[in-house]
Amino acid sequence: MSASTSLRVRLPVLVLVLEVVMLALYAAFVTYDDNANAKLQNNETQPMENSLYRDYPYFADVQVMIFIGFGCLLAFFRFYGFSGMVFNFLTATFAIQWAILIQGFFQFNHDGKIHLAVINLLNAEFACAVVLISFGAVLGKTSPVQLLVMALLEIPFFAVTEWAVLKYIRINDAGGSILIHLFACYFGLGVTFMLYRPSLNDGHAKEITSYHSDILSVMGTLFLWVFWPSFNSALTFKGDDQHRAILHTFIGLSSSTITAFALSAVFNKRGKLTMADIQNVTLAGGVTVGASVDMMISPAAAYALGIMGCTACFLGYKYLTPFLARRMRIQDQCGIHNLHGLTGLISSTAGICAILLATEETYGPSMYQIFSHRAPPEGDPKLLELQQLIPGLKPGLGRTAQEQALYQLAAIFSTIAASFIGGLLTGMVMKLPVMALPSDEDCFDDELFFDMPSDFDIVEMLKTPSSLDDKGQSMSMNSKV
């Protein structure tokens, strides 16, 4: 390894320095919360009420999704199955870290505290899945020192937008396909433009999948498959609210999936499966109702969304990658903007529509309880009327549907705005030398960060490009995350 890679002091030495802060801020800001602190007594007077018995099986699901799914997907490159991984653990391990801590200033207690429950560590996850899928647009390019980098500083500019969107915006958006998806695609692809490699434009020779890589990889997909519902419904109200928002995120999953398998038959020239789209296309359905996952809009509706974000997705990832690296300098290595741009921008028009749409008719007075922001504002008699049909209603904007959409629509103009701007900012310090780039050579390569086992001399000979056949082909600008 060349001094310019070496992770001996880089690794150590930026590790050691954010271990030392973070330790610094949990000791002088981090205490428990209520139904954590012993003081409470709450496991002798009523230990089932619990908010951990509420919110612990979220956090353990999106949990799976982060350190299995995601890192089993990420592994499909045939020379960087331990990057994919192992970078992926290391970069959700701080993340989590860092995200309690960022996201909890914003919502610090009296005592100037940030009160600590696993509801912290569900939000947490949240912001580092948005880490992670922006990890996508720049895998098997970067070292896992630029990785902590990414991680360390695109935290804070989500914690912010998500803060600044939720407190003055004031949006409805349950499954995140603005705050989460949105935000995380254009991040990432304004940090991939600025770590252009204009020699990776017509593929790399290591660029390659293989058999064994392409089924670890379709396991991270069954991962997030399975889990996703858990995605979605996590932070919606309990009850009828996450019931639907668990049969919606189903049934879309469900349709893209089928819808992809006939799409990848069909554009194959010789009417077989790729396993790129499998792995890929059929978890388009879990974004495209993520917007709109909790509201009335009927099965059929999740059903054809379903639809739409798989082909939306598909169609991006075998016509919209390429131009993008082509063009616009934006090489999207696992086309994040299709799984995750594409189908955010088509999930967040759902929503849009799904408020205009919204009535009492349709839902009751519980209306005004899933898009709080059009519920009466204090004073308003109505809202006195309201409450005794739903104790605990707490006073909204008075928005009509037709304002409301055009907050959603001005939240999603200022999240993409802010995170490409973030994104290019981020990529702007992620290109210092001091950071171990990879020479364009030495991407997608294990043996660059990694004391290979004696068995991976054996796969080396296949590296060279004249050993490659029709099968082994370049799998450049894939669409995987």
The other form holds:
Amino acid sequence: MSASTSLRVRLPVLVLVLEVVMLALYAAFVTYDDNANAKLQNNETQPMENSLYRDYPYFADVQVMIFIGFGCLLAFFRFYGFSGMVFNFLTATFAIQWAILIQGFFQFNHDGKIHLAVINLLNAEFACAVVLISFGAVLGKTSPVQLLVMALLEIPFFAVTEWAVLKYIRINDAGGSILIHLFACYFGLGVTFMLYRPSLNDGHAKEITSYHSDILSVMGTLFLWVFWPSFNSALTFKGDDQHRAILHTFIGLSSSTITAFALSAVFNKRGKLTMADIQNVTLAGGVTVGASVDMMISPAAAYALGIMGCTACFLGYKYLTPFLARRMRIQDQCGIHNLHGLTGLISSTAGICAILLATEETYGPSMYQIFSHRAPPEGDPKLLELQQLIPGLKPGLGRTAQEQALYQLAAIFSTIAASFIGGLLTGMVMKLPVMALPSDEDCFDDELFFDMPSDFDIVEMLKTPSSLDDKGQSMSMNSKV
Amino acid sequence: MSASTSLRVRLPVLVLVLEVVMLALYAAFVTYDDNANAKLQNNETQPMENSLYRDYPYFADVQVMIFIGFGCLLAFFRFYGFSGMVFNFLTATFAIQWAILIQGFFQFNHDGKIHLAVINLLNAEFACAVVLISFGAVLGKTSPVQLLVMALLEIPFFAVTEWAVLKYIRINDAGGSILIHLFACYFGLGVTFMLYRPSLNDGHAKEITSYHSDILSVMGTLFLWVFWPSFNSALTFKGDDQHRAILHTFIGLSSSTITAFALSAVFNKRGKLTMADIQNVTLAGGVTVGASVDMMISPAAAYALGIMGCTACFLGYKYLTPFLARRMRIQDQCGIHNLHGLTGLISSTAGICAILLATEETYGPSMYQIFSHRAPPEGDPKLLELQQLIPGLKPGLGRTAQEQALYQLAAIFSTIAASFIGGLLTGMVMKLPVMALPSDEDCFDDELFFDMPSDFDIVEMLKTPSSLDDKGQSMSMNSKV
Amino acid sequence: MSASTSLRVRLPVLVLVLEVVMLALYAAFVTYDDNANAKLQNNETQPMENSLYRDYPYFADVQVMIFIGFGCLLAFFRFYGFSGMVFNFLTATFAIQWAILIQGFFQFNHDGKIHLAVINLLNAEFACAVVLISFGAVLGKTSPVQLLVMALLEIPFFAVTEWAVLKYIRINDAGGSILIHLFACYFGLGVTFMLYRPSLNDGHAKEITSYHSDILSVMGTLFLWVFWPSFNSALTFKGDDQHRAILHTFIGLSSSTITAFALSAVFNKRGKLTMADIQNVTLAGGVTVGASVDMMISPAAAYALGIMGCTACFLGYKYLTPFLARRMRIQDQCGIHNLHGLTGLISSTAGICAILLATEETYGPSMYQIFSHRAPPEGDPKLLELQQLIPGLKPGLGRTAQEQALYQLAAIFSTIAASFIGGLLTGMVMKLPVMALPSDEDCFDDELFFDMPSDFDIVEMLKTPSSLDDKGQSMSMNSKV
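If the structure you just shared is the form predicted alone, then what does the corresponding form predicted in complex with another copy of the chain look like?
Now the complete complex, all chains and molecules, led by this one.
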């Protein structure tokens, strides 16, 4: 058994190959963006106007979310804290460096080179978030080799979809509800569908939390909660658009948080709070405001979206996740379909409504900046008029609100389709025997992939309910070891 | 028992009512500030000059303090980690959204609307900090329902006091020593006076820490420590004022930290360090520099203030807190009177001295900007003169240093009086039977309000000293369960 | 025994003396920088152009690294979590306030005063980082008194070296590979050489981690990892230089992280991952890119440096550290020679190569800004020419690339020599009996210097492997207590 999951050869070989490829590609294609290029500095250059100072603060906030927020949140299993936190570290690191290349090829290249700036890193982090969300669906059942392979395949699937949707369908999705959350969710479901483990439908002895792992996981939630406004606003226009994005995200999270506490208590037989709800459902509001986060939807609407998203997410955990596992062979370990799928759908719908309701009256001429595809096309006299009012307004496609709404719909469906198919294919690859797939009984256990500190077996002995009945024995046994 | 503390009906009903009210009020009164309003964007607007970029970094830092800093710090009890961290999350979230409305009505409304920007969120966070400080006085003895009610009532009491003091008394209090720390402290003491539990004066078996809870709590302290300069400087004038605020806060915290270590060792019979001192007393310097944080007090003075505040705080924990509990029926669980009351009083006094010593010689004309109430009134020729030197200097009240000092005194006493009375009234409401008040024996125990992971009883069994004597038994008992 | 390590007199006396001295020096010499001085504000002053807004964000990030990152990372021992985290807190706080003075005397004084701004705090934090790195070499074997004395002596040694190297040798070392990492490493090795404990070469029963301490320590790693780009770029030129520094640091950390996972698995007999590798080796890339972090080395070179540094660091832990301990009487507890010494040497070498390869073709005229000592001297016509292209270019020393490379070499050797000698002398002082040096058996144990929560002995009993054999007994024994 242990032989087939030893990382001794698999992981180093895979990493070595990836590094050689990556190094070659970086050497061949990656150069500096003008903002990072010493040569272009001259007496016109104002150092403090470097794009770095616009982008880095948001990059740093998202870094905290990715590495510390996700890392702690995914460490909620009692015997899987090392794996949750450390596999997240490995997967995220690889995903970002890989996304810099792949997104670079599709979006950030001119004269045959990828021009690197902090904004590329920021975009790569969003691609990385996609991978980590999908990871949530298979947490506890996958080897680091499988996770690297998942990142290796998901990033290109994502980059192509993102590129196609932005270049051809042209949508408004500042908070990434469609491209990030829906894509990540259905990709993850596709993967977990392929990795279906019937025997785990009845639960696993180690599929439990501990007092400390629950606290650690809540800390992760709090880091995500605190920096989510930066996440939702990092890619909006600067100025009032970003300002609204931050306000809406904060309000949406606030209302969804207090709703989560209420629902947690009312659905609990003994009227107590459940940590799992607080760790996950509180965050639903952040996703739900995503698609319309930079629009003039009014603070009250953001508040309402938070409540709706939270309710849908909570009920999803309660009823939908078990159903998916039993009837659809979709085991969604962290319930990403509730926190990212359902909320993403509500968010996208809200975005469409916001688009249909948008008028020059509310937005003024800058409507054509936010809904850039509604701006008059090149040469249209109206464009010149608007450019008087908003300098630098780019020509658009002259779409009507209704047209834009239909394009949003198209984007939703094509994203879901593309991601689910991508997930199925990726899941197939991840099932190959060489991937060190853990056996059912070895799931949710750090011991499989880590050298454990000597207290681990004691922690285990003491904490596994099963071992309680014959504690005296198991102890004496243990002491013989 | 458990019936009377079940949250199943109480919490959801309260939250539901609050959300409906809040949603109605947001819809009716909350609109966007000009900096967040798309309509006002035109060819004069420089996106990067949006107020967002001045305020958001400080907002984000204070977010970390509120949700992660306070959350971890309040999780120091061995069996109360869930409650400390999670009730802080719930209370803070509600307090901020509620404060946006209440402060909006008093301070941020014109043409009958509250104009929302990040600066409102920042002010609401300070109101939230007030609630969380008061929370410290009753930690471990209150239900989430009581805490929501406390926030519900404390925010208006605070907003009115803040508004009255700023509008009519007009004081200098950049770091909020008077309006935040003194108010929060005496409000909390008022509440805990009403919730007096005689039986807990002899201590409670679960009123203890554990190895892990102590470490978690120190992490909270470190987050507060690191971001405190942002807290104290968030609401000062931009430029040199904010620069001084950050320098003074850092210096004050530094000197109070090393002092705390020294005092902890010297007052310990065996010459060892006590974690409780390191978790709380180290922070005293941050409060003590508050009232004069933006003034030209000199770095050495900040250093001295840190030492003084720390010493007062430490001695307070040692002698005053037990006295208050036994003689005055004031059980101050986290010793907020030491960390916020005594230090707040020293800080306010220091502020008064700084005001009396302020001269144009030290400050130059910008003295009338920092001590805005000392600026000459409208129409005074001296005002025009000064406006030549400092453009945009606002007309003041032409107060002398002595007058301003008396107004500061007035503010101190009226704030203390208002907050204590407010606390008493709030405490009365919190005692109502419907509030799910925990019984004495159920205090300091997560089990009352949470579904606990299966290792909790073992943790408890292993960790409660009392249960050690008959470990064997309690184990076999346990295994029968 | 306990008598001789009681902090009751030693620590307070030392702190009191230090505080009196510090207070006197601050009062006598420390005043405000122009950016923090109210008097210099006039109608030309643009508040938002205050240096505060350039420096504070990086200061805050480094604060998180110092207090939370290092604090958690150093808490990896099972029974030494309090000490690791809290001694780091004490040492860092003192080191910064002390460095403000010492660096001020050497670098930041004019007209006989130290002019305080956030930039001074930032520089002091780097001096503090030096002390904390050296602390890693003696972790678990030192009393807080010794650590304060170490900071007290190391800061001046560092400040003099830094001042001499920058003023006379004049080098490029934006990321501090030479002045921070090499200095800290060899100073620490000098100290630990003097504090050699032969009996600990065979290991110590408490020199182990626990499940929770390993997770805590990884969190520390993640905080350091996330904010390292700010650390490496805090002192570069603003604009494109800082932009490159952030890109290179991120890329270097990324490649070294995935390499660390691969090496950890391949060198483990059972093909499992070792937490110690993930906690330390992943960070090697951040140091390795340091010396050339702001140069035009290309992203691919940063990627390669990360891999090289990580490999050297890993092999150092595997083979060099044990060798140093057995053969050289150098017990390097945290392996700082691997994470800071070897990587620092690679980084310095890379820096020299980058200097030799730098051409105007790649850098344009701004080459003379980055390699400021290569700029033409005052009066040289070429200087005026360049100043047309880059306004504000300072005259340099007209060095050639080769000359500069030799000066870098000189700096490396003199820094290593100075730091090691400084470390030896400091170690001698730290050995004085008055320093409360822990006995060998008391090492790695919080109990020596802290009042422990009542669960500590149980944790210990349960977790020390030795106590397992006779668990039943030790329990009954324990229950008698």
